[in-house]
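In the form predicted on its own, a lone chain appears below as structure tokens.
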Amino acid sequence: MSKRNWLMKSEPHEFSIDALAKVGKEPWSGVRNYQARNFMRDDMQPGDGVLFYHSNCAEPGVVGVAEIAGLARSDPTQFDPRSDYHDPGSKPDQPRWLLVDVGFKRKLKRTITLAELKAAPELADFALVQRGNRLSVLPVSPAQWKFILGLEKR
């Protein structure tokens, strides 16, 4: 299967690109959307590219590049009653929620802002800029990947 690309959102006060750079690799836990879970379970493969996106902050946008660093596996936070991501309906023998490891590649020279992405006609069909799209994990086509990273130099 050929390499795919993804955009993965994180709130920087929860986990930032700088935090990923510091640890090198991190389990992407706490995803509680079935479509995003299915992307991780069915489509993500080690080596896939990731646009690391800061959301719910003063300047949302793409801030770095990472890669999928492992196959999907059970997210332990679903079983921890102290976790914000606890799911009492999920069972260890049939976990409802999964995670993948994400590895740091590089921090961008600048933030490619959501406003820039929305303003680019080349990205009109990109899920991130569609009204009402709240997914934390999105597929990125090869053309979108190339275009978005090309914006870094502007």
The other form holds:
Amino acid sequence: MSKRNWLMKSEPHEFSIDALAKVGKEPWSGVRNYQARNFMRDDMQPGDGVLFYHSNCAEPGVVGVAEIAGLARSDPTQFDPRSDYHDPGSKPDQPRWLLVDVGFKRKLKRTITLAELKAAPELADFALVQRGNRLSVLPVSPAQWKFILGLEKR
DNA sequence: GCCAACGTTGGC
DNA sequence: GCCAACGTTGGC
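Having seen the form predicted on its own, the form predicted together with the DNA:
Zooming out: every chain and molecule, the one shown earlier first.
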């Protein structure tokens, strides 16, 4: 399978780009949306590029570049009754939820804000800027990837 | 299978 | 904190 690119959202007060820089690699636990899970399970490959996005904060936007560091595997938090992500309906021999490991590549020189992304005609088809989109994991085309990172130098 | 109620996401 | 938009749940 050829290399693809993704955007993954994280709330910076939960897990920021600086936190990823510090640990180097993070198991992306807690995804509880089937569409996002299917992207991880069916389409993600080690080495795929990731735009790291800060959501639910003062300045939402792309703040870093990361990469997929492993194939999808069972998310252990679904079996932990003390976890916010516990899912009593999921069976260990047939886990409902998966995670991938995400590796730090670099922090951007500046935040590429959601406002900028929304203002760019080049990104009209980008899922992130479309109305009502709440997916926390979404695909980025090669053209979108190049355009978004091109904004960093402006 | 329909759909109202409810919970969550996430920008503002 | 507000609320629009969306996904999920569960009664029927």
